[in-house]
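The form predicted on its own is given below as one chain in structure tokens.
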Amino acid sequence: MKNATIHMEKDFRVAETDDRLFSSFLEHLGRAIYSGIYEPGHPRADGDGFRTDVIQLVRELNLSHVRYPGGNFLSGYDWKDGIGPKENRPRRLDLAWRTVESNRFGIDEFYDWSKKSGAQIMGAVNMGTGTPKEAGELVEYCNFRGGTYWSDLRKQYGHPEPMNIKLWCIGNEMDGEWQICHLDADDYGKKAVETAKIMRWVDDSIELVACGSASPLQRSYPEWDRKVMEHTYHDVDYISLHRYYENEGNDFDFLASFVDMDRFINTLSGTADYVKALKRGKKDLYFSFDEWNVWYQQKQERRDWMEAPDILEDRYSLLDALVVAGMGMTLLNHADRVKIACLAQLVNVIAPVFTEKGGRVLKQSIFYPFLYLSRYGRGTVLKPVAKVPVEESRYGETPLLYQTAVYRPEDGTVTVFCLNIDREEMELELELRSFGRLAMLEHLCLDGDLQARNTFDNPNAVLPKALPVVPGAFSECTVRLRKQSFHVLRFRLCSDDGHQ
């Protein structure tokens, strides 16, 4: 049995957890919005005809705020054909995902369906076929008050106050050559900074995303990010990044994914430092990580012109599972540079939340290490000293642990989460005498067959477990951690009498 020892100080601190990142993604693909959140006539619908039993697990998942409407869909959409009434709305062809699209859903529905839900939105504008005027016209209709065409017409359609979204992704993955009037950094760079000025015009108060890599594998990453931080540095808050992995036959690179992660984070903060430095800034660029998941790419499905087809859902594994976990870690660990990151996607599409049409509702495996992360991820990061076994996968040199952090003073919590990736038990020894003495709270793992999944016929294939906890108050415990398996292990900090 390896072993691996955890050194924690209260005070190597990362940064404290922007509650934005723990944030999902909805698009206009497949069956997301329709028979996804949006289904009316089924017997769990409300008045809207949202899904309520969809809400309940979304809201379960604590987000902060959804990303909305897109993804590819979002290059060739235009926002107007989705409002007002519903039997007058165009139905036209989605050129992105090569579907039909009925608009029965546009931004006033999902403005209701996150009331619902507990989300804020992240809005987007369309900067393929769209122009700079007609973002400033989308701002207007959400966010101004009264008294011009746009926002008298959104109160005309059943909102009378404004719908206050502050936070807007400039466009999507138009480094993309996928993309719907793709755009080369210089040209993206130059209208990014002409829309950001016109929605800024519109609501001072908005903060802005702006596009960086779709992917480290694409040919023109981190150049593209490079000039498209040069362009907008003054007029953005935020430069977007997006990462899927999947396995491609060999389980422990898979499994490492994290460590490619890390390093594409890596490489972005220097490239926004650099632009800092070349500007004379003051200010830092932040990351939105708004998509990041497992998602089976090679196995993509194609329905031509069907209307809200079954399309890239994907059914996830425990494997999966616990790559989305160290994914997940990935972010916490960035808290100093990544401030909003987005599970992509929330309901079918490559989701934690899968649905019958007229059915049940399901959690995929996913859905467990989301869940841990954003109810316990809440607080401050802290920096470990660690000493882990290390292995050689795909990336290089790999810790076969990997942990991070989570120290909340204001109720005396710390959390500890592991992922360990190795074939065998790993004895590991956590010293924590920086925080006095300690009691355990709970230990929760997943771990099991790494091909099980969660179906209707069997919900329950994979489920965190309650191990046994260690007693007593303690500053230094040992623990074992199963085999390729992801661990929560909370403490509460004691009074001097040894009582929580």
Ligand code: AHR
The other form holds:
Amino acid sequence: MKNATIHMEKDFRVAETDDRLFSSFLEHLGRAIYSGIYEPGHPRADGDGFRTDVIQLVRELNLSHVRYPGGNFLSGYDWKDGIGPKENRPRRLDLAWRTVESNRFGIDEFYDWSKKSGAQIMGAVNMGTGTPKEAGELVEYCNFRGGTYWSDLRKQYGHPEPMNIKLWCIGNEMDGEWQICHLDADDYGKKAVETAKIMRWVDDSIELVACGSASPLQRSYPEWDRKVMEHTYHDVDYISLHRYYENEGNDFDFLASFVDMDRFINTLSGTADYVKALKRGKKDLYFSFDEWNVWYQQKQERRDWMEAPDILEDRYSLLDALVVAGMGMTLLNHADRVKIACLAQLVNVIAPVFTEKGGRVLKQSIFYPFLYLSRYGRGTVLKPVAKVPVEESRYGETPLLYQTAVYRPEDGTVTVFCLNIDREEMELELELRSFGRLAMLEHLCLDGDLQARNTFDNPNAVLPKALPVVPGAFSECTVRLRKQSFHVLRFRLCSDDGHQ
Ligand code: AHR
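Having gone through the form predicted on its own, I am curious about the other one (the form predicted together with the named molecule); can you provide its structure?
Full assembly next; the chain just shown is listed first.
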């Protein structure tokens, strides 16, 4: 058995987490919207046709924002097709996913759904076939108080008050040659600036995200990011990052994905700092990691020209959930730079929540790491000093134990998330002296058969277990971490007299 030590100092901090780190994404893709969140006639649908069984699980995740409506879909989408009486809405070809879009669901329906799900909207404007003018008109439709063509139309279509959508993506993955009307970095940068100007003239309270690289595997990375940052430095607030991982045959390499993701963020942090210096600027460019997950892209299937086909419906294993845990922890460990992050996606399409059309709903394995990061990951991220064993993976030297610590002075709790990617159990010594004495509240663990998956017949094949806590009050403790496992270790500071 190997040993590790984590020494935590309560004043040695990375940053406060931004609530928007706990966000997700819904695209008009496959069954994400239709028979995902929206299914009129389903036994659990409410008067608006929203599935209440899905809303219940989404609320459990306590999302800050949901990004909408895409994704690749965005670059061919005319938002005006999705407003007004449903019987008048056009059926269109969606060239991004080679499907048929009925437009029965649009921005008004999504606004109503967001209110019920407790999340805010992260909007997005089309930078493929779309123009800066149409982007401004969408902001006017959503956010302008009234007395103009588009804002009065919103009132007529059921929303008298402005929707107040404060956060907007200027396009999606415009570096990708698969994108409808893909642009090079200079053309995109210039178009993004002109779009940003119009959007802010309509509503100067909004925040904007420009497209960074779709992945560090792109040939144009990281030059794309540098050029886009140089064009947009004065006009946007965030640069987007996207990254998906899949198991290419070596479980250990797959588990080490967090090493690569960490490097990706570090590289672009350096790029953002360079651009800030170049511009003689004062503000930092922050990141919106608005697509992240495990996605088996090599196995991707196609169903041409169907309406809401069952595509990209990855069924996740425990192993996938461990990788998602490592990715989510990486985002928290970069809370000083990453302010927004969207697990991509939310329902059916590469998602933690999975539905049967007309039937049941299921929590996939990846639901759990995201749930616990969302539930206990909000607070001050600490920068522990860790002595952990290492091994070589495809990404170079890789720690076998990865950790994230979050301190919440307001309720006196400390949560340590640990991912043991070793093939054997590990003994972890936690040094917590700067907190005085603590009591352990909970020890949750996700481990077992790496290939286990939740199914409708066996919905709890992957389920976190509560393990015995270390008894008493202490300022250091030892915990055993099972092989290939994710842990949530929760502590509460004891009051001065040493009692809980
Ligand atoms: O989330 C699935 C797809 O992945 C999105 O549409 C696109 O932005 C990314 O390539």
